[in-house]
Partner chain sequence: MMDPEKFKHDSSRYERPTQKFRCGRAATWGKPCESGPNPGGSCGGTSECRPAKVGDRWECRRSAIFGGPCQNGPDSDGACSCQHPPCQPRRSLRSMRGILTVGAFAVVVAIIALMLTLDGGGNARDAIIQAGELTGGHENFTAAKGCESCHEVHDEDAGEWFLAAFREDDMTEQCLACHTFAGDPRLGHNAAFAAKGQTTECVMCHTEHQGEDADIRHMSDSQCNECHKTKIDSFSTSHPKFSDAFPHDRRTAVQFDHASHLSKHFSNQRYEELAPEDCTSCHSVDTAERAVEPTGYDEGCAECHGAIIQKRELVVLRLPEFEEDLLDGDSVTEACGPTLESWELLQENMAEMTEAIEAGDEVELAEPEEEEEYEAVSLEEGDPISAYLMGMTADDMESYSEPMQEFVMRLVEEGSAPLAELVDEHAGEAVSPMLLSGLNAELVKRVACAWAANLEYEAPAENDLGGWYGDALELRYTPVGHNDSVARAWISFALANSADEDDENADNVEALQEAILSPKEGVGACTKCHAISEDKDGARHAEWRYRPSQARPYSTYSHGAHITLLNREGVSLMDPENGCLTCHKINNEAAYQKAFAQSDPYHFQSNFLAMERETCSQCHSDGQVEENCQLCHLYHAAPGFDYWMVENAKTEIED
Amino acid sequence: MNPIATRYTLLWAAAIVGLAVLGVYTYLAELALERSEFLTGYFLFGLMLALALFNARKKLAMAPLVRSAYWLAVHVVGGAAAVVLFFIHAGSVWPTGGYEQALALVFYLASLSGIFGYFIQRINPRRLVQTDFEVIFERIPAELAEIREKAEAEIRACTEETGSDTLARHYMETLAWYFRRPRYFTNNAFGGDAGLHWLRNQYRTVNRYLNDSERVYLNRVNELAEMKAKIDIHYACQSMMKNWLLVHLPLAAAVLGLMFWHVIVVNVYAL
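May I have the structure of this chain only, in the form predicted alone?
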């Protein structure tokens, strides 16, 4: 078994045992007409604080702490355990009471955003490798501008050499829209190939109206368009990998704030 599998196996085993113990404790407490919410609530609050430490660990990447991969494994397993523990603590999927329902809603949204982020961090790097092309995210606007300039230069050269404006008119009516900025963001983000499909259709449409000399330029422009399609994939995938935290972190902070106030209110009323 490789180290990653071993790491996750041990963490999942510990989480399952811990949740089973708390589940049995809650069941026995209910049979004895005792309240188990305080213990499970404190465990849940402590677990959420521990999960919040993962973001602090990423900001201290140069510090001689435990490797980030181990922190990620703890965060993933701990996040899944927190959802189950929330069910145990609340006693249902959807609690009663306005404040509790607001807390549950934010908690579920934070959990879903975390699950979404985990999967895109696992899937998108593989998709980027499959493009056989590398580009730094901050360089994408400059790369697109350079490709657009090359495509327009090919169109001008074709018009000057062949004396025909068929390819130029096709560019102005269709391809100029494509080269202007990243396209098919949603489709690329979720693994589609709508951009390449659109390019193939455009290629077949105009190819029948060109002579051999014009087709040479069309093929060059098409190569540039396919290169741009790869950059569009990088733009969509890297954007999601960078920006999902802009949703997850505020939601996680809101959960902690609501839970902290919940703990205060519960303890005040318990007195």
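Everything quoted here is computed from the prediction, not taken from an experiment. Numbering follows the first chain given and starts at 1. Heads up, when I say rigid core I mean the largest set of C-alphas that superpose within 1.5 Å between the two forms. Compared with the form predicted together with its partner chain:
- Annotation: Cα of F137 displaced by at least 2 Å between the two forms, core superposition.
- With the core held fixed, the Cα of K242 is displaced between the two forms by 2 Å or more.
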Given for the second form:
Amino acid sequence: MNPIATRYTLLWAAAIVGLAVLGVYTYLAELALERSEFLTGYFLFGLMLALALFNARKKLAMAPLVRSAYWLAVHVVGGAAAVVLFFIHAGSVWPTGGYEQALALVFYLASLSGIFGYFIQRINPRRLVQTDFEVIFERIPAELAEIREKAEAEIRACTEETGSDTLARHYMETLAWYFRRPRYFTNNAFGGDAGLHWLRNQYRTVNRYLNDSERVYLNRVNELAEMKAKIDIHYACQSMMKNWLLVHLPLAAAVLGLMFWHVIVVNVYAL
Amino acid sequence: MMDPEKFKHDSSRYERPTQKFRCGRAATWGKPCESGPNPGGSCGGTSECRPAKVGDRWECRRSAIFGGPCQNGPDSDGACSCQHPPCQPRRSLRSMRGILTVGAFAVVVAIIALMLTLDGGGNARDAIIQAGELTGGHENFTAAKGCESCHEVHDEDAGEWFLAAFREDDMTEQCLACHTFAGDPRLGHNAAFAAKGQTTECVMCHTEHQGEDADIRHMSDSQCNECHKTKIDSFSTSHPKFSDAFPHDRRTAVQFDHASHLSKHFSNQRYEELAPEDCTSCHSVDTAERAVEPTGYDEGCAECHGAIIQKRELVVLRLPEFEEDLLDGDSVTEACGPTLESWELLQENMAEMTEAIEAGDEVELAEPEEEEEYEAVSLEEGDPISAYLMGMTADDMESYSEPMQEFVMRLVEEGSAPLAELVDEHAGEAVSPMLLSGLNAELVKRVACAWAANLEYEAPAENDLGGWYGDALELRYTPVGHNDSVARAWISFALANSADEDDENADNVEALQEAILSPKEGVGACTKCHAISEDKDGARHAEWRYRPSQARPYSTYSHGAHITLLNREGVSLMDPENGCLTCHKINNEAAYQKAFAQSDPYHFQSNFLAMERETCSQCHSDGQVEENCQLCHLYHAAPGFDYWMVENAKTEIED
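Other form of same protein, the form predicted together with its partner chain, not the form predicted alone:
Whole complex next, starting from this chain.
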């Protein structure tokens, strides 16, 4: 078993044991007419803080706080455990109080966004590898600009050399739109091939109107367009890998805020 | 694959994703500038380089990535000659994440703060504090005072409020402001037997704020098993057998022999038409819970037993035989007026005087006849009641002559008052208003006057309506009907008096009780049906009313719910297989009536065979009707409500 699998296996085992212990405790406490909500609530509270610390750990890259990969594993397993612990604590899927419902809703959204992010982080890197191409996310605008410049240079050269404006007009009417910015985001995000399909269509459409010398330029432009299609895939996949945090982190912060107030109110009125 | 050439220092600019801003041109998919935004967010790429002064010359410092030094070079003042219009830098992804995250937290805090202060601590505040709606009943009763009906009050003191988070708050006291129980509310089952050294709090079982329709009384069978030594998996399989006489724990208050009535009297041709149709003719089952109260005497018994009541009379006073007349005749005459005999003598003298005067003769008044030897009008013994009241021996003329005649004289002078004094004195409390209710002082005086004159009292009319009346040598009472308060009072009076064997009045007490309580004659006939029972303190009392079972205070049962299952498709409730007799099986062998000959109500034999668990488990078993503990058992002892609730509700309405 590789170290990552071992790490996750151990953490999952620990989480299951911990949840089982708390579940049994809750059951026994209920039988004995004792209130288990406080213990499970504080466990959940602590777990949520531990999950939140993962973000802080990423900002403290210089500090020797165990490898971030371990933190990630703890965050993933702990996040899943938190959902189960939430059910144990609340005793139901949907609480009755308005405030508690808001807390549950935000908690569920944060959990769902986390689960979504986890799967994105697991799936998208493989898809990026399949493009057989690497590009840094922040550099994508520059890469696109460069490809666009090259494509336009090829079109200009074609016009100058062949005296025909067929390819230039084709570029202006169709390819310029394509090269201007990343296209087919949604399709690429979900693993589609619409960009390349569109390119092949455009290629076949214009190809029959070109002579051999123009076709040389068309092939070069097409190569650039295929390169751009890969960048589009990178852009879509990497965007998702980064942007889900725009949802997850604010939701997690909101959960923490709501949770703090919940803890205070419970301690004031129910203890 | 990535082109490694592109990442050389002279062909690739260094990306800084951790900075707050990124180039606006790149954000709009243009070619980003080399410099990138300034830390403050302004465009840093209006010029392509920042020329450096080397000696007295300015040199272009455009990077190789962007083509190296430009042809024009810097201006003479050191400014870059390649100027571009500024872009609008955009926030980096990291910066956006930070803003959104902090913003989300801040929004939550702001909303909470706003809700706390929005309407001066009203509904908005409650919305972020309340963990859910209260159940319907609690919602109503806490509407006026709000949260403080149950929770500690902190007023406006935020510090106190915060400190409350570190204090334990037991709300049981607040619950007890409205709820009452037969025992200690902090003990399991409100009873000492359940105490295991641990006290309970209401909130241990009853968790509020779970919605208007939440069932906050539910307990699982497992929770019951947690404390109870006898673990019960299910009613049908492991519930202990019912007790020998279940569900009866004592004899009935009213002696009604179901066996003899059903098998003998109701089938008797004389009463056949009066007999009840079925059980529900006498028992109001439809709305009954555990106890099924009989319909009562008027509906259930009167038709057959009504006529006999007014024949059961009580002799309170009887004039006994005296050897000699000890009464002062003048005093009697003064109190009562002349007797008929002396009145006639007076009339006779008057007539003779008138005749003599008219004839001019000498007037000769008729002399009263010389007193004959005293012969008592009564040849009876004294009655047990007056003998008891006056502490005399009813058959010892010597002992009672004087006190009895003195007593008659007092009756002559004071009416019923001396009698009232005597009963109050013996009872040790003012019972005469009940015992002598309706007794007319004038009647007593007239009766006493007759007796004082050694005459039988002649009642002016027949006593058809019942009540007090004089009859020759007796002062009697006839019950006016069932539930007669005077008859009940005299029976209670007789039961309340007891005497030890060595008590000098013991014989009189015994005679009094025999006279009043004998089921064969007099008002004692009441006790033919109404049991005389001894309570825990040894005091005997007649059981005048239906008495629901006090046993098994933690059990409940709904006859109403079960009766709807019977009599379907027109089956008679008397049907042994489908009616009431399905559960209530008559025990014809039981010595039911024998138990009423003694006063221990717990020494009895029921008219019915004991019910068995199997009867119930025919329906209440796995896969059929539910059989959980709470279906038949209550946790609390006699749960009720404090009158305060009503007062509180009234005050709210008035306000």
